[in-house]
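First, one chain by itself in structure tokens, the form predicted alone.
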Amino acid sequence: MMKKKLLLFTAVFLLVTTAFSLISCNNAAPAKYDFFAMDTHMSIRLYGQSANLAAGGIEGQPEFLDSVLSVTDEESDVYRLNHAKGETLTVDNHVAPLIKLSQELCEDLDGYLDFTLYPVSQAWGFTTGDYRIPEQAEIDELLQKVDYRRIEADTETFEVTVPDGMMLDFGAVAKGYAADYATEILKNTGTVSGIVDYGGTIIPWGMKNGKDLWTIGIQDPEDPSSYFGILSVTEKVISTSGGYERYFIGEDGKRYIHIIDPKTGYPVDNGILSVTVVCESGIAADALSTALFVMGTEKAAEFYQNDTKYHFDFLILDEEKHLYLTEGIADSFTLSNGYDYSVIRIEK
């Protein structure tokens, strides 16, 4: 198959809530862009001279990765491998390279992401809306067709090869992959700024009149129609995981997250409500606040406080009301009135 071109769209579409609250605003009329991908709704606010041209090549690239990584779409480059039953495949000059950075961050984050737990997720109904507890037996078969270092993809055939049985899925980094995308256009686009919102996956851009940084609402997961708290920052790339909009209620009226743990296949159930991270890589931030969602709090405090890769920062909301804040975004975080959290600073 020959590589297939990006092309890029203009589309207007209702916009409705994301994972943030966009709190900052700007007098001047921005470039606006509304549409939806990736299985949820994206914007895009820009001001400046350049930010027409901006605008429009970002806001194409989202558009066309869903067409190359869609689990559902017959036509996408990862149902294809999904479906080959073992044969390696000529695929999209973005796919190999996807995998090869995927494969190098689930290698960092010792197996608390793994983008080839697909078949879990499905027997969990969390890809279908059938939900359903899978028997432990069924769990355990299921996992030893989990195991991204056995995805082979060659960066400069294109080729990729899915052992049988095993399936791709990339919703936990194709975000932030887009989001590198994005900031790579901003740096190399003139006088710019403004946010760029994938629905749960931020870049704020440049400074807010000229002259602020721009501000941030983290969603309160028990009441996604407030913010706990806001972040100041800007030029860097914004994620939040979450169990509070995916979920269900067990016939054993427990209920059960879309996150799971690759090591134990069982949806997540640590006390973690939220997790956001704040990183100049769009597709680390992305696949960071998956990984420590599913880590703990504990593990992603050492794992914070060990990394010399990523330079990241992190807040983390429990359960107890307890909120994890890494120094580095300490003085750049202000809780919201009317909320009594413990702040719990983490040092390197």
Ligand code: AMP
Given for the second form:
Amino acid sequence: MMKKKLLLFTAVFLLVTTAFSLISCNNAAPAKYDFFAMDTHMSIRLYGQSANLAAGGIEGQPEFLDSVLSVTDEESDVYRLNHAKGETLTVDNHVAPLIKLSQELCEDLDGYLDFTLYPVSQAWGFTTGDYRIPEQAEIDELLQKVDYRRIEADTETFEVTVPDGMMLDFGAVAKGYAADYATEILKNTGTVSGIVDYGGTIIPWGMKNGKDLWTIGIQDPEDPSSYFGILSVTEKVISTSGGYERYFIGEDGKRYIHIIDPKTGYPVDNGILSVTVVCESGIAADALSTALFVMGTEKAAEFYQNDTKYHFDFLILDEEKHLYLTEGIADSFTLSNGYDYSVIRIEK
Ligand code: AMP
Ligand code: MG
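The form predicted in complex with the ligand, contrasted with the form predicted alone above:
Every chain and every other molecule in the complex is listed next, the one we just looked at coming first.
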């Protein structure tokens, strides 16, 4: 009798502890990593028993990519290329593939994206914070040094040539590239679910609490500590470009933002406050959010309707409080309480 009772007790005990560990596995606190790299706050949340192991696999990666791609760090490959006066250099094995990927994106995005805009950004002071409004003649001359097609990169020898006077800046795509890189490793190390947030490029995977979609807040450009809406998604990349992230007010009282039109050399001034892109790839989402910002709403909508390659969706907020939303994410988006934006749906 006593033995039976003991067996029953053991069975119940095991059942309860197993159930508890299943629940706690799903709801367990995530492994959290918060750090600063690429000039922005980054965070990673990982769920599942292999979270710590997975995190070990990417430890130091964003900082490393930063040390290779930084435009200001004199030791970085990009800095060395920008000051090599046309000499060919052998660089880290991330650089040539990143150049090739970026060239393809710039081409597909009709030159609204150009990773050789740096001499122009520099003239406006966006690289140092010594803001100024350059003369038209200066901009015209600097634009001669902007053309992503003239960069040579060999993905086998890792040799790169930047023509004298030209300069690279991966600011528009580096966070997306780094987020892709991290997510691939983290997923392959067996994390159950997680979320990588590299300063505006966010990649969630798996399910929150084992059953729910992730809710990604989209920053209010007028009050970046609040969200004007949320996207409920998983296994997608969400990337936002905002004029509010870096800008200055000129002596003429106008606002000049850090996103520049490669065709004019001027900061974009088309009424857009922010662009959020949802797609499958981090580097594409990052590139697209910057480029659609430059295109303006009308061309962005056309680009969306003609796209057969990137399969992306977007959300564009403008100064008139119009919120343009493409059909693929219409059902995933919820406007926050208190925001009276007029939502305009764009069909494919
Ligand atoms: P993002 O925050 O991803 O939109 O990237 C903006 C950053 O990309 C800027 O701070 C510049 O470093 C760079 N940038 C600005 N305009 C362009 C452009 N049209 N094409 C490529 N890079 C750009
Ligand atoms: Mg970008």
